[in-house]
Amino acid sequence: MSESLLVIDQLEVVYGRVVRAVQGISMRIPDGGTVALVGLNGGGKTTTLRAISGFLPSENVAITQGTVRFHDQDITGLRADQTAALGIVIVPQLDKVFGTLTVQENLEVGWRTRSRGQARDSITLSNVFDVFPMLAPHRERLAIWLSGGERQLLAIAAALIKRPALLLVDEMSLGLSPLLQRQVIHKLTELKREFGFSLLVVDQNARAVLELADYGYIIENGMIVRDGPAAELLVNTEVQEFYLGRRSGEGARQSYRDVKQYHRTRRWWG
């Protein structure tokens, strides 16, 4: 991988001084790269993104160990507004857009909170509907009335209008049909190529994000249990059996009961 934009070293995040949601993980995001963080619900994916972006709830969650470095600057524990000013922007898992605001107003909020330090080409209020033409007919519509795919694209547009150097997307495919997932992936790929930002995508849908990414990490119980080039992870038999629902040596899908049993008994050891 190329020169690192973001480096996470032995990061630990603890909830309520008791529960270690993230247990000493190390990752890096190359400048201009696309990285996938894959894992089941509760594995630590969202907590990792929140630790990077500064959105950890301060009252009962703390980074107790390790560092997060961005452009070789230690940003461990910075607030969300401070990381955003540096060029780290997140599309959250929930509440992706302001439902009581129109599409135009959601974009204006993003524009007002944009990073001013990014010299790269960027989406602006004047060209955003050229870049996202599917949103143009809904300019004056309340965001709450958009479809799931339209809300996801609006959230991405509002994030990109902030001029990110690093875009974090949490649960990209949540609630979307396979067709809409493919459309969102295609749009992200197109936008990344055009505007040059780095991308960290988190999702339970391993195939969708690994097909998008250059490199992937698998997180389980707060620990990175496997990583490597995304293309290699996609053909790894253990990854296929556990995350893609395929039996080793067979093309057949497993039943839900089989996958859950595998979840209870499988242990990863490097």
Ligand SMILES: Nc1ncnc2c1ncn2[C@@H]1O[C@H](COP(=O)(O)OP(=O)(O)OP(=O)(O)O)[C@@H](O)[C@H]1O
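Rigid core here is just the name for the largest C-alpha set that superposes within 1.5 Å across the two forms. Residue numbers count along the first chain shown, from 1. Note that the structure is predicted; figures quoted are calculated from it, not measured. Compared with the form predicted together with the named molecule:
- A displacement of 2 angstroms or greater separates the C-alpha positions of L135 between these two forms, with the rigid core held in common.
- Once both forms are overlaid on the rigid core, the distance between the two CA positions of G77 between these two forms is under 2 angstroms.
- Core-aligned CA deviation for G87 between these two forms: less than 2 Å.
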The other form holds:
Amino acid sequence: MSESLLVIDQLEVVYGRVVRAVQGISMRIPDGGTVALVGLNGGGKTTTLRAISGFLPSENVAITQGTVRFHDQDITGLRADQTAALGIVIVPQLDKVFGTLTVQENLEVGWRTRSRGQARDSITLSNVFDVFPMLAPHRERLAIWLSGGERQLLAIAAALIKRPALLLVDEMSLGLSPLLQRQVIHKLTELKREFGFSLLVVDQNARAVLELADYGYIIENGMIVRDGPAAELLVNTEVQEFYLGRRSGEGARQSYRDVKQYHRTRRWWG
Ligand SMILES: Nc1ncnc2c1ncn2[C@@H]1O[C@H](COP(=O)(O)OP(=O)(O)OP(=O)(O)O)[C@@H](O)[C@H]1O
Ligand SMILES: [Mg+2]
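Moving from the form predicted on its own, what structure would you give for the form predicted together with the named molecule?
The next block holds the full complex; its first chain is the one shown before.
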């Protein structure tokens, strides 16, 4: 459990030669662990996942510094097909499913592109609707007609069918009702325990992913400003106030101006 599956060291990603979206971050995902990456809009979460999985756009972007190691192998800058062959599977923030294919066909694409390196199938074409019964009634529907939540579930199911060694989920709770969020978290925890993959979950909804994770990182302006065991982050006062929407004191609800002022003056890393 404590052996590192993925180690990111001083990674820097620059768009268009000027936008340093990720500014020298270091992170570690233990083998079999669940790590959460949380932060506000534009913090660099999606860019980090894209850099790990090789889904950076082919033009106008560069990894200018640092390394990503997977199973102690340097995978910095590998293409998406190469990381997929190693068992790194991503549920992207956008374009999660093939809209012009049916639900069943989306799952078949996942199955056909599954990683051969993994020892066991977590989910197969024959049991996927038992694992995700909410998708069963939509089996023959085009994915474009699914609701946002159904689409997210289909994306997660199609990713799991690829037999990930490391599953990256961008905006995990996007479009899911609180009840469905809890069901998905429960399902991922169960499947992870049974099949032993590792998980990196990204979300603006810090609570949803910190409750699932063992360890968490908070990213702001492309920098990791805080990290620690997820249970500790969940009870940390600053994290509660600015990422979990908790009030600071007796009847004192945080105003938008307070939050902006806090962001202007705060230096967690100073
Ligand atoms: N293709 C691109 N070209 C130029 N800048 C980009 C590109 N993609 C992202 N950025 C910029 O990089 C920064 C980080 O973006 P990123 O999408 O990684 O943030 P995020 O934390 O995932 O945000 P969100 O919570 O809104 O999804 C932002 O300032 C964004 O505008
Ligand atoms: Mg994003």
